[in-house]
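What follows is a single chain, given as structure tokens, in the form predicted alone.
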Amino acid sequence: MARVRVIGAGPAGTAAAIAAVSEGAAVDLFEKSRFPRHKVCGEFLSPGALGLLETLGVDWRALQPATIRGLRLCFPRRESHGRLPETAFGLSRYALDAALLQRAIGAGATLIRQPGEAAGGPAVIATGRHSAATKGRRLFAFKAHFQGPPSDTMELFFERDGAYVGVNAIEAGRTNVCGLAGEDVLSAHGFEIDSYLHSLPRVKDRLSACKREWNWIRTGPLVFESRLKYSTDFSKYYAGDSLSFIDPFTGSGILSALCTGILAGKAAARGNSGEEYYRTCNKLLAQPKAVAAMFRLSIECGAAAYLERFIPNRILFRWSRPQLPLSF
């Protein structure tokens, strides 16, 4: 029986552990941090993620996620409203990570509360981002939960400097507020997120009836890196953000993590070559990565509102999703 080590118990790591166990492998799942925990994340479940959760044996309906049917895009001089092509859901990372971890352990993975080593056999590496960035125009992300009137619409507020704020409902009537902004902008507000958000009129107005539940959590600097082209080690299978970090505003992060985690777990258990695994992931992520890069550039040059005017929301939504394989 193959023995697979999975390092990191986030969505990609737990998905890999479950997938490897389903292939008959013995799995050691390493996680050094307290788990589950709140993470900076849009907490948006794309429609494709729901099928993957069911494939993994996770009863996501029991978690009572919020239903998301609409999409609101706000640009400096224009905004648009529309319906999502398919119903999506909002679910906190705390609840999602706990359900996935419980399922991985129930499936037979052994949880080891310590750092894992990647050397010495097949290993899935799902430890998130580990890149630094040059000081100055670095990007930082932030998140908090709010209580207030819920909405079934995912709302994205874009700024000309490339910053944005996302607002969407999650379970238990709460609202997740998550954003990304440059170091220079946040520094001007002393990295006080409330002060920064109050400087954005439409965001301030949106949150006026909401009350923050706990202190802001921040992470960064964020680097849109990729190991898709140079990771060909036979026994190491990077997954999730460790494999490729795509701009979070696409809302495809959890979907990508689950998909690459499943692929990595199966590849590690079967002993597939790293080259074959990364080629598959490249096909999966190439389109959403290119679309995200194009849209970010259009935001920074002020053309996003015009781009959105000619490309319907439903098309942008589909283009920014990973191209899922027909089967796993």
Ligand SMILES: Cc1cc2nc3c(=O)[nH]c(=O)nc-3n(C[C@H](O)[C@H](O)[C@H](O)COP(=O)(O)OP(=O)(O)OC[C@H]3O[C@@H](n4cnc5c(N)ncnc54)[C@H](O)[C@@H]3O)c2cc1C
Second form
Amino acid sequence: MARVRVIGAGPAGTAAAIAAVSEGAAVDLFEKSRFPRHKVCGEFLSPGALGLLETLGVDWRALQPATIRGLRLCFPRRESHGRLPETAFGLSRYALDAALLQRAIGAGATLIRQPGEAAGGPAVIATGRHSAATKGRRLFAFKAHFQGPPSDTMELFFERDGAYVGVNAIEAGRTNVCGLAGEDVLSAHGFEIDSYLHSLPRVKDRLSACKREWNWIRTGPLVFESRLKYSTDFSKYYAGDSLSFIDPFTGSGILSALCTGILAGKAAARGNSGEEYYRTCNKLLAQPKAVAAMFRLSIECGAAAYLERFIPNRILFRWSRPQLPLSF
Ligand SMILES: Cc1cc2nc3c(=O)[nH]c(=O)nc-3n(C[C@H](O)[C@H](O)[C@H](O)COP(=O)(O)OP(=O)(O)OC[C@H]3O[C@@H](n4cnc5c(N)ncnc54)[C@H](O)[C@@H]3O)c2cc1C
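Please supply the corresponding structure for the form predicted in complex with the ligand (the preceding block corresponds to the form predicted alone).
Entire complex below, previous chain first.
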């Protein structure tokens, strides 16, 4: 029986662990943090993610995610409303990651609550995004949950400087508010997120009827990489954000993490060469990454509202997320 090490128990690592166990491998799943835990994330689940959770044997219905049908995009001088091409969902990472971990353990993976390393034998590396400091302007992200009137629309407020704030429903009638902004802008507000959001009139207006439930959590700096992280040691399979971190406004990171996690877990358990695995991932992720990079550039130079006029939301939405393989 193959023994697979999986490092990191986020969506990618737990998906890899479940997939590897289902291939008959013995799995050691390493996680350095305490679970369950809140995580900076918009908690928007792309259409397709629930199908993958079902494939993995996670009873997502019991988690009662919020349903998201509409999309509101607000640019500095224009805004558009529309319907998503398919229904999406909102679910806290607190609930999602705990359910995935529970399922991985239930399936037979052994959880080792300590930092892990790839050492001899096949290993899936699912340790999340690399947060090495970048040169130039650095971006930081923040998140909190709010109580307030529920809405089934994903709302994204883009600012001229490339910052944005997302507002969407999650389970239990709560609202997730998550955004990112440049270090220079945030430090002008003493890294006080409420003060920063009050300086954005449309966001301030949107949140006026909402009440924050707990203190903001923050993370950063964020680094968007244009290439996938490869290992020339083809018994190491990078998955999820550690393979490729896509701009979060796409709301497709969890979907990509589940998808690449499943592919990595299977490849590691079968002893397939990583080369083929990376080729498949490249096919899945090249387009969404290119579209996200183009959109970010257009936000930063103020052209996003025009781009959105010529390319309908639903097309941008489709192009910015991986098209899943027909079967896993
Ligand atoms: C601001 C922001 C908003 C986002 N919004 C959305 C959204 O709305 N929808 C969406 O789909 N995606 C969103 N994303 C992206 C999403 O959060 C990620 O794509 C997703 O978390 C990737 O999952 P992962 O398993 O690869 O990594 P993670 O979720 O980061 O999990 C990695 C795990 O590995 C553990 N770990 C790290 N190193 C070690 C080690 N050496 N040993 C053991 N354990 C280790 C960590 O503790 C962690 O639990 C957002 C991201 C950001 C930053």
